[in-house]
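Coming up is one lone chain in structure tokens, specifically the form predicted on its own.
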Amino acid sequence: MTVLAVSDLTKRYRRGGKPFAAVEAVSFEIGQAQTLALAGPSGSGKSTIARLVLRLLEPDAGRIEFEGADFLALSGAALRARRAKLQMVFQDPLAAFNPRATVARVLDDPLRIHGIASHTERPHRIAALLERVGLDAGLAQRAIHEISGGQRQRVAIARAIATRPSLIVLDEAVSALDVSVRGRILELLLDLQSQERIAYLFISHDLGVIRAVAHRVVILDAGRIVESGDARAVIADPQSAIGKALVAATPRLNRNRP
């Protein structure tokens, strides 16, 4: 099943009183429980499609079909409901969310925004989903900026997967975590994957990172796809300029793994 279909994406810019278009004509799909990932140099693109995609920014063309429905002609009551299904993971959680807030109340408000669960319910759907991501219950009650940066990006995973969404964007979520804790987020995410059939648009700079998680990569330079395809296979034997300068700005990449 298709999730998210998104054709002919474009918005442009002006720069120096100039047009110049920081995403063209992008079209892809990513399946129930496969991951895409962004990749491309700083500039490239990656974000404004995430935001796009997510709503943050309007495009000024194409189209994107969520869920089989048209994303972009969605708006008031009908926008604010099918957003439960596609959440996002930031870069720096700490920036994201109020950091003097509770752990407790950043992950209550998607409960109570989207109606998920009663007042007296949602101190155990907050326990419950704190453990499903690997932290202890106890730590609802501490505030963000206490707890470590591996241990928000565990809540920021927490928060998105409340809603029980269809697609998380994630948008450089690993790249601000040391080697040993980005590996163990990585591994939630795909266990996550595998045992709720979520997707992920999944955007990093690191090619290691998106050949252990993605199925399929698509590359950005200057707002175009310029390859694409099988992750793996693309990294192993990029074809296109960019692709190739990305594997080799890359050292610690094993192209040889099986």
Ligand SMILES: Nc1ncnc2c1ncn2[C@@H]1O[C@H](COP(=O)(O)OP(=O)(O)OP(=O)(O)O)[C@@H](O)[C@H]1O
Contents of the next structure:
Amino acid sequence: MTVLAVSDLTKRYRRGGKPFAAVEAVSFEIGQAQTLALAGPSGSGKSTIARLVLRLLEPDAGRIEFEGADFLALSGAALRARRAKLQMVFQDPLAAFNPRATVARVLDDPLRIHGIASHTERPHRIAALLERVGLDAGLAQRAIHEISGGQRQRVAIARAIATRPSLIVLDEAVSALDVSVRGRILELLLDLQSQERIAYLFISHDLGVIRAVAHRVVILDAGRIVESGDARAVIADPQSAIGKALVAATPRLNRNRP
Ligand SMILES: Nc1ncnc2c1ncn2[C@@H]1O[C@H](COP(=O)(O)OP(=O)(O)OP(=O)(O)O)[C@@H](O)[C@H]1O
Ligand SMILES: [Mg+2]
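Right, the form predicted on its own is done; let's see the coordinates for the form predicted together with the named molecule.
Whole complex next, starting from this chain.
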């Protein structure tokens, strides 16, 4: 089943008075419980695609179908309901959350806003979510700025799964973490995907990470797709100049584990 189908997505900005396309005629699909990675050099349009898919930005052209519905045509209550199924995790959870908010508060918001659990049920749901992402329930009363970066990213994942999404957009979600923490977060993401059947749009500049988690990869350059296919096959034998350059810049790829 296709969860997300993007076709001919285009977003233009102006630079020095002239229009330029940050994203140009980009098309891809993601199936249930599948991970599609977006790779490409800095400025190639990865985050712009993420923001378009999340409807944080409106495209100049193109179509976004989410769970079979025309996502760009939704508004009001229908959009809010569908949005619960489309969550995000960004690189820096300190910027995404109020750093003084408690962990409990951050997890309570989606449960309350989307009417997922009653007031009395919510503390139990929060404890269960924390446990699900490998955190102690006692962390609930700590403030976001009082926990480690790895713990914060687990809270961000717990928040994202609170609404039982079918797709999570992860934009450089593990890039700021040190290698051992990153490995454990990637394992958590893989585990959640197999248990909950969640699809991921996984943005990373790190092909080693992409090879470890993605089924397919799309390589972008200057807003356009230059290459796409099975992640391991593309990384093992890239055909595009940009793909070759990205592989060459990732020496860890020569080892078996990322
Ligand atoms: N609001 C904006 N106004 C004008 N130009 C923008 C805006 N947002 C992004 N751009 C430009 O669009 C292009 C794509 O940016 P984007 O952030 O999508 O790249 P990226 O692939 O995510 O890069 P990185 O790997 O550095 O995160 C860049 O040239 C960027 O400067
Ligand atoms: Mg980016």
